[in-house]
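We begin with a single chain expressed as structure tokens, specifically the form predicted alone.
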Amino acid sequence: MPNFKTKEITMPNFPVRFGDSDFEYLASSGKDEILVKVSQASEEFFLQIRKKGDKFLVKGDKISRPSQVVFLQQALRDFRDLCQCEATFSNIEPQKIKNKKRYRVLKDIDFFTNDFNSNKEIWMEVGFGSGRHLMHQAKLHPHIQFIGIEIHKPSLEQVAKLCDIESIDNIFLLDYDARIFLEFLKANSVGKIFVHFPVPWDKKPQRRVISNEFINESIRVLKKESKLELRTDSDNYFNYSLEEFLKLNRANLQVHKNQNLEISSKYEDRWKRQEKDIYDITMVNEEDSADTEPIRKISFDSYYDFNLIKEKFSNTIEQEGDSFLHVEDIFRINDDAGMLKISFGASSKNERAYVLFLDKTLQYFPDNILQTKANLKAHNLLNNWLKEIVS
């Protein structure tokens, strides 16, 4: 993570530019926490800034991050020159960052719910790590569009330029949860699902992408006939995948062990090289499924006076079923405006943001809050508590 380290800070008149940097509000909260919004280019994000023991500490908020670290880069190292910090620590230096240039398959969730043409076949893979497999897959079948979604920014990056060099025009590539994505996909759309080699997560197995859920609503978006394919090296993932597979009334899956692919990831050659077994499991889905309404962003019909909830705020946990509301902590921008840190969703795949008390309106912030089941929930215990707190 980009950040650098210094003993002082000389805050600036907000709102001001420096360099390629607007750094338009500064928001504390009472945890000795400090937010600075940025805007550059077309990203909006938050520099956060702690104290740590003598220094302070100046990274990229993990909540508002952008599509690229590059971005991130540049804002850190105009925000230290603009507040005349001496850096004790920095990895942010010129010769360390790469040219800023914005990959065309790099997709925000904004592209999948505005502009994302689904009457065209698509095949979809679920963290595609050096995109081997997905890249392999594409030039195959140019024909077809392929989502890769991966969590880790260095591999979206690495791929993206990848894509770029070979000009692979039909693959889209998204930072996003897949466990939540599949959503914004329309009924009988997907021919295939990739899944291979997946985190394990033994030790938090709510977090793994296979799950019941997940193996519904791929049922929901693949096309008659077409196949979700798990692969993994982890027995306790092939048994733990299998059991959830098991789970449904009526399925189709095949099972393999040791099976060659056309192509490798860097992973699997590596777990050959250690005489690790793979297992394959691979669902065909049987069933035609009635669409569902496209999920737009959720927004707010009413506004909240913030000093009032300024005033009355505690750290607040609320549940309805599976979905939860975690108001964690309270910023101050001015005396009327201010904003909300949330975590919120379905407790196996929480959500997290600001709700943005500003300029007598209220929003989400990032923008890209959508109206998922999980999210819905947790919107509406949003508003209720907000509703009991100004009342």
Ligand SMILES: C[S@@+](CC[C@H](N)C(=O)[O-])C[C@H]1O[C@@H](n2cnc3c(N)ncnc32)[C@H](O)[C@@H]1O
Contents of the next structure:
Amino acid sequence: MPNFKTKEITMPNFPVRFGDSDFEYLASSGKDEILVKVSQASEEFFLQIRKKGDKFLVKGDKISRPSQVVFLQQALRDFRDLCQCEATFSNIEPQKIKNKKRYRVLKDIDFFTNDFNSNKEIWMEVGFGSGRHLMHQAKLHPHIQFIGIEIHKPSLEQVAKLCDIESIDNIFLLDYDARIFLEFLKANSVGKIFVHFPVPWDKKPQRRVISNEFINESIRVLKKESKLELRTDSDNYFNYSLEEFLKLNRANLQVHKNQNLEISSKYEDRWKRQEKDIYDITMVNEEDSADTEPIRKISFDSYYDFNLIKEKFSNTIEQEGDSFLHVEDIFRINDDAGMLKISFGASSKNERAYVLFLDKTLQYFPDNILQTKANLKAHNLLNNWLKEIVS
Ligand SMILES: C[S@@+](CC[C@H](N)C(=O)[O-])C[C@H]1O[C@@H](n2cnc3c(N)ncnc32)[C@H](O)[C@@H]1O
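Output block for the form predicted in complex with this ligand, input the form predicted alone:
Every component of the complex follows; first up is the chain already shown.
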């Protein structure tokens, strides 16, 4: 990841514009972590500064990452030059900076909450990796709107670039946890869901994409007679998934072993060279699901005095059913403004964000938290916790 190390940083007065970046404010926590808010090319994110030995390490904050790594590289270079840092290590030098082109097919959650209204049938691929299968399908089926969901930034950028080069215009790519995004889609709107070679997560099974909940959400969003296709090289994951599918009261499942598809992914090629077995479980949805209200982003109705929060803050974990809230840290921006660092949601697919108290408004940052059932429960836990603190 782009970063640089320096012995000294001469902090500027905020807000300040330098190069292509607006540096809006600095937030510091009691745990020696400093965040600098950057706004650049309509992207908003934090740089993180931490003391490591006698040096400062300056890099991108993991919770608020920009859509493309070039924006982070540019912000780091602007910050380094603004603060007159003499970098003792750096991987953000000009020769390593790629073209700052915004990829057409790369979308954020705001696009899906505000602008997305496709008349086309949707097919979705979860964890598309190299994108070989996704792009193959998109070229074969131009009348279908594909949504590719990935959490690995380099794959997102690589596939976005290929789609631009090959002028593929029926794919949208999104950096989001597919398990959460599924709750966002309308009932009976999806023609196919591909989950090819998901990470088996043998040691952290709670992180697996396939789960009882994911299967039920897939049934809700799939049209009648449409399919969820799981393909895996892992015996363990195959057995686990089959068990999860069989928890359904009624199911139409097909199982194949070593079935060849018309396109082989990068992973698949590797497993085939190693002569590993490959399993497919295809679930045909037989249900028409009831329409549900589309879920939106969560916002706050009330504001709480940050000074009171600051006084009484302590690291807190709250639980309600399958949802939790962990208030991990507090950051000060100025006398009246600051933020909380939280993780929350279902323990199997937790999210992380900041809660920003600024200009007498309260908002999540990044402002992309969807009203999933687990997130809403956690949001209520947070509101109750805030109310209690200020009372
Ligand atoms: C083993 S790779 C397989 C990639 C591709 N499907 C293939 O066959 O080559 C699994 C991919 O799933 C992505 N992934 C894992 N969990 C995910 C999630 N919850 N939502 C979206 N993508 C996820 C990973 O980042 C990784 O790129």
